[in-house]
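There is one chain below, alone, in structure tokens, taken in the form predicted on its own.
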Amino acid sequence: MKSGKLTLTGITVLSTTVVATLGMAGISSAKQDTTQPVTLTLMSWNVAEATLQKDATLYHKLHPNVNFKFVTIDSPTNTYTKLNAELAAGVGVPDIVSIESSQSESFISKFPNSFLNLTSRVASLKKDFTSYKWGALTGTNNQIYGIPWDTGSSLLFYRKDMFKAAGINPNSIHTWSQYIAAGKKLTAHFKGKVKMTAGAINDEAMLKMLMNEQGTFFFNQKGQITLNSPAGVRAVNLLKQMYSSGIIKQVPVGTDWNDIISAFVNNQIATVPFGVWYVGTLETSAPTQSGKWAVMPLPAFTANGSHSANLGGSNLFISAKTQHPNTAYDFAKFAMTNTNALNVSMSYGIFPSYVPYFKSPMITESLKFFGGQKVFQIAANLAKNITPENHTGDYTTALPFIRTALYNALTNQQSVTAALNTAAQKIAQVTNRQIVK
């Protein structure tokens, strides 16, 4: 999951005594700390925070003594900047915070005593969530520090009207080679004013999907470095093809999230390859484009290759210093397992990882914004074949080296193989992890 509105900036703190306005189903099952008034502070980014606010409304209906304060940040990156400072200082940490799976192990590793140990509390829940989600929530002591939220089954979002104008049949795009060919055709038709997609040349998101599609990642399940594996080389070579073909609108890595949103809002790109959670970003950022978008599986490397990959997904963590551990956990569990709460997540395009919910009618719902497509059913089908990624506690440490490798390879400073080998060696040096030969 990522953020979903271009216009939010800075930090907004909302003090809310929530009042129920939504229909109810289900009950909250864990014990509360007290029947006296309780206030929980939650911190997240825009779309995720909006979801949690509605979850709080539902929860307050069941527990009128529980009120909420929200600290809303404009992006995950700025959320982590604030959270890092608060954890380091040991003050100001919210009761509950959302953290993406890619960052979860880094936070657990860096601040091992800062999050509530949920091992015994979630023992009965583990079987009900997609199994790959728990790895990012587990410390080196095998203790669990969070509750899974969403999965990031990847899709190719595309503009039907732009494809039609350029004479592109979406059903003809099965491989990345066909995607590049279609991109050249589209760019030529619009005389360069519309590109196939947008991205930062040293952003790792596409690399993650392209490696995951091949059943691998930057690290294997043993924590060994696989960035420079044959799959990594194939992925970066493909990215190099995309950039050199001129089908990508290049944006700076520091502002790429908002710049990509600007690009599709302003009709400058025709596709966005991202996780299913991008449904919410598109709907909230470009409501006037309803009916113009559709989705398809990611193109594969070969005609018979995998179309399944994961990008993103997040979780809820509870501060070890919370004054209300039982209530905080009860709300977090409610938000991640209650049918109505998960309906709220789905309404924002946030695809839950709670398996019993996969039978929900909302999974097979036709989405008006996407011309009646059953987008979530497509994502659910693809999710069945996703290979788990292991970000490890060193993902944040490795990221600058990965980005440098991408920049050097895609700007011809180094060959693809040399750039990835250099990055793998530097990651090994600072993390003491082995490089898989």
The other form holds:
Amino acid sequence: MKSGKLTLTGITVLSTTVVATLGMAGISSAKQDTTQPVTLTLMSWNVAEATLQKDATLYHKLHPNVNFKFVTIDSPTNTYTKLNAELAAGVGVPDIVSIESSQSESFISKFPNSFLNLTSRVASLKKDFTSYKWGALTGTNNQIYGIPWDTGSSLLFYRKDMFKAAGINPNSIHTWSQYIAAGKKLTAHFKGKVKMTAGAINDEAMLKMLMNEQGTFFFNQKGQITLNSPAGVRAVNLLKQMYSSGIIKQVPVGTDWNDIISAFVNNQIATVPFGVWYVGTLETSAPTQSGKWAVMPLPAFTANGSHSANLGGSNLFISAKTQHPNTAYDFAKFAMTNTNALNVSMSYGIFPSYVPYFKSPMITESLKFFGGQKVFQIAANLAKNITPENHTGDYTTALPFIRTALYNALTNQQSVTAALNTAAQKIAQVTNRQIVK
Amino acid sequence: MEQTVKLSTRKKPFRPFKRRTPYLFLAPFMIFFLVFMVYPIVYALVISFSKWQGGSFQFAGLFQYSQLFQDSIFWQSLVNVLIVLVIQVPIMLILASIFAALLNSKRLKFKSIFQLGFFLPLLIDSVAYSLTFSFIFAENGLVNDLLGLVGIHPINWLLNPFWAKIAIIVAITWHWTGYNIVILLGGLQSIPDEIYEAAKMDGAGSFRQWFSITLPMLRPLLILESVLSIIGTIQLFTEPFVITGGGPGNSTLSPVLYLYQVGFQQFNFSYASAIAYALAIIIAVFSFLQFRLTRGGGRDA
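Coords for the form predicted in complex with the partner chain, given the form predicted on its own:
Everything in the complex follows now, all chains and molecules, and the chain you saw is the first one.
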């Protein structure tokens, strides 16, 4: 008996020790998880990459064990080309990558198993982000694969000095027809040396803003094709009017992003209609033009039409193959929600979609470059009336047809309606989507 | 009988070793060839009969090829390269023949410097020279500046479908003429002087000599060059990619550039593979023609 009891005690002691040891082992391994050196690879493009690098420095101070490796690409398009090849090959995919909302669903639908499913992780964050950002991050299985970053509330950036010289009162521009009239006046005043704005004839950015302003997009919320809707026809007709009135400096399509930058740097254009994220590009590319720029809402189609449109906006995605899903998510969450990190975003003009941040003094700050205007406040107010655009998983498939339609319509090879109808039919044929009658 | 059997069994262990040696030497190449050439070629054929759905390739029969047949952008890209080659190849070969004849002239001094000058463009990487040409043809570029000096209004080279094609043609011609000159020069130098001497005795002038002796003697080479240039032009990629981005509209889009856009910008590898195979067939047809034509040329010579 005694011996038996002893043995029992012995076993108890032993097992306790074992449990304790195991428990300790558990603790120590958990500790190791956070102290072990971790290296995360991050891929993004110019301004976004610069922001993430500063975020990484902030994060590294809090978590010295986490180091970062950066893959910097010169433009979103080239980022996707590289990412696409890596995803298809299944090797070399960075741990974290930024993807614009327009391309997000295309990536999720083409590579449904390549991104980390974040549904349960972001559940508590869902209400804190501008609601329309989530649509682009949700797959057809209702699972969420990304964390929202910024919104692209659009503005008309304009040169106060050039407007003044040409005798244009910026407060008199409310509609696009007034914008065109002002453009003719400005082009005439500068004898064609300065144009109203610059763009590639088949670039879709303007069309996106013009359709979104009218509360619609290439696709509706059900994923049906609305490219050739009356709103689409109105938008392309307006573009045609702009190009034929000679107020736009045309640039080749391949280099349009850089050509627009060199156009404003060299004082060849007086306005740029783009997302609020262009603040950073203007400030860093033309520091000598500080104080000469200002912003106003985009002109509307009618006197009491909407001035709100979205253009662009990005998100962070995590590779499903990452060795460190927890750390990668923790950093992504930090970069998208931490006040200091979002201050970095704002310093590059990247306007967060994290709602609690909207109370930050950075939002109401006066920007010196824009003559003391509260640019972000204006963008935030406009953002309230933005209709969410549905890019669908077929955006990248549809884009070439849309560009062809724009080119054919704006170079008078086809009527506006015919060009848009052709594109809509082609998109329907390839994607099996319905055209809204 | 028994002896011969014994002999053969004795010899056997040596034979495989003897046979293996060349294969061992060939192995590094064969492995690379299989992994990086044969495998992708076969795999591309397989996925051209499929559709990428839900993260994997699903068999789809001739779906991609039927799409391709109806795809106006693909046909336009083919027409684009056909226009380029119909204009560019003859111009380049005429220029190459003229310069080769001049370089072959006995009265020319500093021959090697001129030869080097014509051949240098070929040594410049195609991306580098394409970038340079995109600057040269830019709105405020060198060409427009020079035209301005003569009083010609600047041309929007890269924004006009016609002039954009011309810009591409000029770029390719600059890059490849030297290569053709070198081949023709080799051909010219192999024509025996006696033929020319005999012609001179018969009273033929240099033009007559050129048309009656030089051109016929160069015919096989000229056919070879034209076929190589045609195949090269169908595979045009770097120049439109860098100089025009395929624009304006799709006016300088080449089939290979379209393939790249479909594969790497629209993530549609199946369709891109179908384009690749359609192109391969077109090029095979031209290669077959080359075979027939060069054989004809050989018979004449």
